[in-house]
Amino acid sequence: MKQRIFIFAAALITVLASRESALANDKCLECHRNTEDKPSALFLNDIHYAKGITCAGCHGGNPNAEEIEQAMDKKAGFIGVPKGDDISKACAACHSSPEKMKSLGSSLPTNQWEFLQTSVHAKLSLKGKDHIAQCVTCHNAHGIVSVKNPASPVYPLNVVKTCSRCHSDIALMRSYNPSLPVDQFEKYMTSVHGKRNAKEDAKTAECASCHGSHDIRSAKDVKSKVYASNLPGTCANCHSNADYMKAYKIPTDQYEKYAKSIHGIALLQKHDAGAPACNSCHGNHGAAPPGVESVSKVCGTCHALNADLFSSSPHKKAFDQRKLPECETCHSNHEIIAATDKLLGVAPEAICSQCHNENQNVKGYQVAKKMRGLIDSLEAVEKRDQELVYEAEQKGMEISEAKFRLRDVRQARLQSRTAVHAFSEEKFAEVISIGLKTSASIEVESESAIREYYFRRIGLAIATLIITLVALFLFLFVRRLEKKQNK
């Protein structure tokens, strides 16, 4: 044991030495330094220098030589400045090699350059020969230092001012994309992310923690992470996270919840791209949470009609008075269920009765055992006229007529489910009371149609019992008229 720590101690100073020793003897780093130039000031200061990389290991060229000119001689691979997508590359050319990084003792992924090139900074440039982005623009040229590092620009408190400068520069990003909005950092400075990150929270999402590092693609990309389908994942990855979230005091089941949700089922099962997700409802950028006065128009933003019926019901008032959030009371935030007829009403799994019972808020009770019977009634007489129609269909008897009316019966079921929400009882009977009379004409139309059919049937039993009693006649007649010619 004691011999490998040796042998290991032996490597690592043996390796550290030629490091320095290379560093020593880098002519180009020693001359720059001698004009007290910016670059090797910060060079200095930047994870290549203290991994021993020389400035030819980007630049080129031969760093042990005296003369410039045999410093900067193209035949010793000397490159200068590299432009353009060659900065990237020359990068990438320790960077993407898992054998160089291994040797440099590092282990970040060597994976980055092939991500940058799939990714929307990928694009052209307005120069139309190089990628948008380089990996210069975000990590600096020289003084470059680790992520963890406080002094990087891309470290979690740096990372959205690094972004914002381009995406706050108007003229450059309506050369790009003029629809994409240029307000993203002020927005995020309003959200609960960035007040965090503002308080030096470094564990508060940022840009990258939403959009990925290298791998960032458009948000109508199906493989970017904030595509809708997949925003709901990206979120959780945090908040489902509870030993992360354990400071916020914060519940870790949203996810969970919003999965088994009618607006998660459509989106992850379903793949309704246009079914709310977790941005929906508390913004992007400047996401944070609905406040309870605001609960009904976020909701609002969909169900508009809902909305403006519960603006106008006596529980406006109520719930304003106890401030309750109007939507969220009833229908939960995460964990939306779908809305039936068995919310309503009086019973024990109704939402009426959490509030409303027979010694306690009467009027709300009476009115909520009202309504329920209005609706069982209507569903009643949809069922009964939908056997009676097919009952009809059956017997062959054109009914086309009642079965599209049918419709009309189900969409004011449909829309007595919207009118509850201004719990009003006149208000819920008009709309009932509308398909209880086509009920009732498709009923008396397919009763008509069903007597018919029985009529005809006895008719044609009649006649044919008229038929084969002439034909017996007949054939008995003729029967006796061959009898007499006989004798």
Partner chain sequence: MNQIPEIPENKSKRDFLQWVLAGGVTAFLGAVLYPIFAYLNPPKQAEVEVSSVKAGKLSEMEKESGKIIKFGTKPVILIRTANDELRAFSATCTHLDCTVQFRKDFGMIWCACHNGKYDLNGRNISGPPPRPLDEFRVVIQGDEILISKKT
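Next block: the form predicted in complex with its partner chain, after the form predicted alone:
All you get below is the one chain by itself.
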């Protein structure tokens, strides 16, 4: 143990001694400090300076030379101020080398340059040649400090402003992606995340939390952290972490519930990229829970008919008075399951029965009961029609017209589920009656086809019997004639 401590101490002393020696001999810094230029002043607070890296580490040249010509001699490797991708390459010379980083006592990952190559900032180019963003774009050139240092431009409380330097610049963004919004910063500042970030809560989500840092990809890129099917998982990184979210006192089961919901199944299992993810209801940059009154409007962006019908229904006023969130009260929020007819009616599992019973809100109780009866009858006749059509079809009868009209019965049933949201027995019965009428005509047609089948079959049996008998009689007749001839 003692031996290990000794080795570590010796290594530390060696590193510090070499650092001091390197910095003491850094003539570049010495001269530039004398000129009182800004880069050299900033460099004194730079993490690289603290690690003993001289100006020549990035700019090349001979930092020990007394004369300026020798120090900035190209033969000595002087490159001056690197331009374009050479900037990032200069950083990557050390930051992509695990050995060099280790020798400097750094535990930083060494894949930033590799990741940057895959990012949208590398895919887009400046003047068709260099990456749109270099390391210094976000980290600064001189005065670079650790990301954990509050002075760093990529510190969680500063990163939003750093990104917005470009992303809020209309002229700059227009020259790369004119359709990309430039109001992300403003929206973010209105979000729950943004408000907490403004209150110096460094734990709340900022740009890099959702988009990544070096490997930022377009939202349309399937590998992007904010691509539709990846987004719920990205939000869940924080929101499903009970320890991380403890201080905020909000539930952490949203992802678990969402994954089981009809929306989650559509997006995560059926890979329907159009299915709603977290941002569809909460917003993305301006993420916040929708207010009680705006729930139906949010759901209504997709479920427009349901929202319209609800808004003109008697329930609208009742929900508003009780401050009940409109869609959420019956359908839940994150764990929205497929709406079946079981939700309607007065049975214990029906949603209506939560507020309506024989003693309380009686009118609604009666309407709910009737509506459930109507939709059940439509479902029953649809099932019977399907069986009849199938039977007729399997008996070889031409029944395609009736089969085609079966769609209308199903459609009436689906429309009645939408019509439920008007909470009007009359309107509901109107839709149901369309389905019942169509069903009646299908029933007549398919039963007639089945009767026709049996008629034909019996006819065939009789015809076969007659032909057989005629053949038998003919045979007997011929035999009698032969006997007569033999006599």
